[in-house]
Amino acid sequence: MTTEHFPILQVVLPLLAAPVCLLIRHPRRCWWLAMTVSAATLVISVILISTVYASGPIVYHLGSWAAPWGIEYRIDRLNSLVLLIVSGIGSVVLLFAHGSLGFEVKRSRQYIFYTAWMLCLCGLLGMCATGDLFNIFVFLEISSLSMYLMIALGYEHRALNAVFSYLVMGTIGATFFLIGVGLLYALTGTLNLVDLSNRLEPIAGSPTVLTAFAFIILGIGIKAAVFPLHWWLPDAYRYAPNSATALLACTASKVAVYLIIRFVYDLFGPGFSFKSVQLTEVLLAAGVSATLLMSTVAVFQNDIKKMFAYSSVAQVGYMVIGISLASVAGVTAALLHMFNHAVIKSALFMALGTAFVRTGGFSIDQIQGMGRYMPWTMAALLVAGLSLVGVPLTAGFVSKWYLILAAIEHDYLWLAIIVVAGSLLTLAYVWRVIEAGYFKPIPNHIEQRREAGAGLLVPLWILVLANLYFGIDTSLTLGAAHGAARALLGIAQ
């Protein structure tokens, strides 16, 4: 079987599936189509990452027009890992959506949800695969617009307020990004990332380049919810349908972090980004502030879904810290945490979605005693929560351990202490959930409840077990992250 067209096929399949879902309009048939396409993108991702590690980067020219005149798709060690995250997590969460969506979205609107899901998947995969700067903007808007629609389908009226805040901030971010793209095109006459990088090198000190850099990083920083550009995120995560929250938290934010890494290290280069602009101090301050402040805010939340939303901002802070260190160890830690956090937070939000099916809410009070009547769901929350803390033998421990090692390598003992402090704060709010579920009595006023069905528990436990597997066997995650970090910093493999 030829794999020549796999880079574009991965993007085209969900793009074609979206209008088909709109025409079918039958929820179950739409889900089957979306699930088939999503599984196909996962298979393609596995083949692409295997090919990249065996034979080197894959370059695909659309319409046989070579860059910089034509649009180029380029798959390398970095984006092949992110493609695997998006397609893998997206497939498992979509499997979960089949069982959870009926409790949150009216049956007559579910086909709209699956249409938006396919468009979102297309946009996220497209941003990763393309080597064209304007193409990234186009796919960014496709994914953003579909996310707005999925959030708006939430069962609470406050979902519309959350969408409006996200829309405003998302529009600002996209506008900033487009301004930066326009400035670079006016200066160099090209939009191809490789060609653009070569042309920027001799004019890196230009005020236009500095301005474009600021607009692009700010625009993507808003999309990634980098502190303090995060205020749209808690409500968007809280009021979206649970499967949509899992998709946003575990794929959309990771693609935005990927873009920051791609632009900082690959397009502009670490010399410009960390020496000329001195981005280290800015990113380090943002990462440390997010880790400590957002974790503290999470401790005082009674709404568990909002608690883990603030937690997501804190966890992005860990990734930003790794990026700021501008070393192989730092970038490796950032990429590791990108992968591991996707597995962790998808399990957490899916566990909350499973609990919601029986409890009808997300407050601490509503899960009291849940360990007795929903033991499998509560055990999933326990394992995923401990992975978020960074307990040994879980995925979360691996990435935080490597982040501490990266900090020590730079003689930043204080930074290693902050990483540990952030984990202790994480333990504080995760413990509140564990305490309510296992150590508090079931309230007398609630009716008899039972465990959720296999349709919800099977995909949930796939990701829970993945948290344990990737905490023990790091050959895939660490190998891919380390290889991508070395390639970004120009170190021979």
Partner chain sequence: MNPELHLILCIATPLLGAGGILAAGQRPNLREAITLSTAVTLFALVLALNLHPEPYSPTARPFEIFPALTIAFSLEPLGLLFSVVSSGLWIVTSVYSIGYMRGNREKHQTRFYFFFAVSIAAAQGVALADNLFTLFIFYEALTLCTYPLVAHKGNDNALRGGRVYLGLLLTTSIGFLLVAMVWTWQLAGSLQFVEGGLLTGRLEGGTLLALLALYLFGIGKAALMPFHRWLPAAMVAPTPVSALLHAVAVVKAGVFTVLKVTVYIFGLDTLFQSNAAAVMMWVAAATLLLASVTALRKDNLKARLAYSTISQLSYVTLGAMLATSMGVVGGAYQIAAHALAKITLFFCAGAIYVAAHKSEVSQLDGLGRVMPFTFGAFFVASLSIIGIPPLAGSWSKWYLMLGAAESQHWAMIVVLIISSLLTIAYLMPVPLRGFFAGSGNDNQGFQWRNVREAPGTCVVPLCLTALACAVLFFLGDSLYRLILPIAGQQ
Second form
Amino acid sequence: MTTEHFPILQVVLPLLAAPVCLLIRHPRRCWWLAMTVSAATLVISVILISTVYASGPIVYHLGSWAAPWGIEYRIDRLNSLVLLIVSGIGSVVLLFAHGSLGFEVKRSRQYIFYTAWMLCLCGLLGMCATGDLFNIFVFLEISSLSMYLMIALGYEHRALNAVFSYLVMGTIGATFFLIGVGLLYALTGTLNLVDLSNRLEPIAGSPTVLTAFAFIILGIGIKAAVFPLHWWLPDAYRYAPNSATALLACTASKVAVYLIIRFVYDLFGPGFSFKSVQLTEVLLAAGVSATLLMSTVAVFQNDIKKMFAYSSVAQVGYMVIGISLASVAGVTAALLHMFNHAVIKSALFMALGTAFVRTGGFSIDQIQGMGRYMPWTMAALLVAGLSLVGVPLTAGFVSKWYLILAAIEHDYLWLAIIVVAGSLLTLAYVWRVIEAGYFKPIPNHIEQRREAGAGLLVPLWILVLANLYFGIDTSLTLGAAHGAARALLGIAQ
Amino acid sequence: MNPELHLILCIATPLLGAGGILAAGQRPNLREAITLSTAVTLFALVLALNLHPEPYSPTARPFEIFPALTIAFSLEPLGLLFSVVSSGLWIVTSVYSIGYMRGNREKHQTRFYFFFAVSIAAAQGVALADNLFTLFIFYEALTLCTYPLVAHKGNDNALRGGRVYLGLLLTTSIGFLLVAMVWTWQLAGSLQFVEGGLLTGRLEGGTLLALLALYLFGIGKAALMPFHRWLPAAMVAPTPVSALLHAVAVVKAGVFTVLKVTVYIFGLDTLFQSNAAAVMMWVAAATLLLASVTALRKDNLKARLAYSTISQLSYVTLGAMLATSMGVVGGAYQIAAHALAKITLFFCAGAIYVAAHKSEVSQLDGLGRVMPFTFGAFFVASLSIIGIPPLAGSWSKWYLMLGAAESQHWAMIVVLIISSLLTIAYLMPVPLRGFFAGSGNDNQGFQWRNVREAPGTCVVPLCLTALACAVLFFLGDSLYRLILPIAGQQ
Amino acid sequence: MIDFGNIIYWVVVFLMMTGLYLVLASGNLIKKVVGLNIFQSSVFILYISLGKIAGGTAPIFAEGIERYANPLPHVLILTAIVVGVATTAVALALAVRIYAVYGSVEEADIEKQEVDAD
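I've shown you the form predicted alone. Could you give me the structure of the form predicted together with the partner chain?
The next block holds the full complex; its first chain is the one shown before.
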């Protein structure tokens, strides 16, 4: 086997592992298989990103059918970064799932969870890797359907209602996307992204293109939970098993944001998106409202998991703001935050999942005094929380810095102030958690007052340390984000 | 010693000490010994910084976060001054806090000493920062690691105070200072402290005022009104914390940053020629007077001292905004002089609380006669803050007035004089009541029958710092020569 | 006056709106699933009509066949139909589970039970 098949191998491996999981049924063996496959995808994406940086984009033709007839997989600076996020953080979260799943999902059902996980991984990686519009739709649905399954395995029966709303919204979003794809195909007769982009240029003024653009952005916007299309998200995040929430938060919404970037900057091109359609105003309004409103809502949540779920919507708002600015600094900020927020939020949700093992719930009263009997878990919450706020030397600071920089570059001082106002609201809700965890007395009903096991703490702290590492050494993240942003805006490297 | 290593050691020593304190948590005597020896070592290290042949050149660069944004340390006169003041006073405060914490049987003492040491490390980082970014990191670290000290008692009152403290300091620093920094970075491409000013010639008019306001309000630790509420809120902390951190390290880190930004980011010439500085100077003058008036109306001794601190801090900001060399010298001098005097006053307040459990000014009648050393020190330190020779505070007032005259802001001279009068009015009642009030009344003597001076570990440090107020007066000239080069006159 | 050449699009839009309305306005979970199906069907019709050419035959390569329909959209929509069936299956399975827990598939009932439980 040569490296040339890696782009497809990464997608096919989890796809093949899924039915095998279904057949094995034994939870531990399923996990081993899933973990091996997940680690393999991580290795592949590391190889892919280094190849892309060494020798430019990788183009792979499925079954050797040349584009635009065959399906093309195209790995460039942008999606190699997203592939790395999905496979890397996905692997760490899977490591965590091994320890945490036992507390939430019955043993007899765990194999379903791993099967769904593999399908979801396949869908997410496929969405990133493919260069074919219809392929994106198929992978989108694969990942969505498997995600519904994972959330439905949540131990509270409200999970079922949450999934149902998510399913309805998700299906509407995917169908919108499908309509947009159909319209573009009717116009150009091609589904290949590169080919399509070239053919769209001369007919950019056509109302059909506009309609297709609107349907596609709306459809993906629902998936990415761009405000105000977010309302399925808080419940879905809240009632999913903790490891699934971490996976959702760090990968699913990020891939959707990636797709928005891909379509806005690559497929339709910044000239169309920002001059003909004036997307800046729309996205800016959505991003700013998300940041301010959703952070405010988060401040008043008494359920910490829900608080962080609303916070996710707010943080997607930051990425949307970055995208809307249509400049290198803005896109760099959006990509940086995509990466950093994946690291931050998955750490936070994993810390909550670890706390859940002893507290049995997510309400702010239940974690009181946790710093005393679970010092490592609470410290993880503290560090990841500060990173979410954007304190220097954490990952969150770097993306906030670039976002403010992008705003000031556009002479939007007000936007810079809104960005930091969002940070302060973040501080307000993060601090409620910290204060309860460190300075309040332990409630009486907590029986087992000791730290969780290493199986949970090790993956958690891998991500917490990643938060610190990417706050200090930014050469990898910043280099990748900056390179991708320059490529998207057509500025020579 | 290698000068770069020397700089790093100045920050690492208290951190190592903090580690030792944590390790020795179960054995109080060993723990306190570690605190004290770390404090002495640090002070010796900082003093030795002076011995390098080229004192202001060493630079240490551990790493670069992203292009033109490095973490680096270097030594320059203002930083040296702040570093010496904060590390020197840590020794006396350590002695004092051992007496205070044990005398009051406080809980969680290990946590207390640990965060105290970490805070000192952060203060050293602020002092030795080579660029604004490094300074910002340690500035934020200082906020975060003083929070557990403020909320030390853990009851609702302490938590509420802590929330205000953290909320205001982080709001201003993230909300304004960070934006100002990014803006500066965008304008100048770096955040390096440059002699003569990084932004010289890069902006003017309204933009200059906007950026200056972002900086001055953003440096919340300088307690410019209306962002001063955190300082009284921080008074829920145990007294040694109020003494060292909220009279010296934290607040001085604030005004120190103001001076650094004025001198090295904006440049005195740029500010002198613009109206922006004059606008902010009036904000400082208003803070100075309003805080003094508020202090007059506070009966609680620590609250009165807190408002006094707000007022005195504005002297530094005002000096910086005069944008003349004398103004900067006066401001720098004020950092040292006010630190010594205010720490004495807080030590006295704490000693009174330990000995007599009194915290209101109106309850102190006649107490001075049984606690002569404490009230005597209070008297000396008050005189220094008012600005009466031969005490340290007189120099800072002198240079500030010179600066005001130099830039022909005559109104500022009036403000300074009124403020001195107000200072007399709110500080003097304490020793006067202590020594003279109710002297004809036998009941008073009866009331204090069982009261004695606080333990030696409390009284000795406060006498030492009161004495230092006088000593610093005679070091006026050397301090002047230390600061003057950076203010633009050789 | 409606342009009859585009009548297929009017059908698509009508079905789409009917489906969406049903999804959003109905409080019954099963009816929501029905609405989703109608909504998706409209897109299927859209795709099928894209490939169809007036007078075209099936795309079989044989003697005498010159005009034939574009097979690609039909193939695509076959995939989308499969996806739609899978989604419907998941949605109905969820409805069954919800019915088992709450004894109802009416949103109002479920919500009332949840509020009572809090």
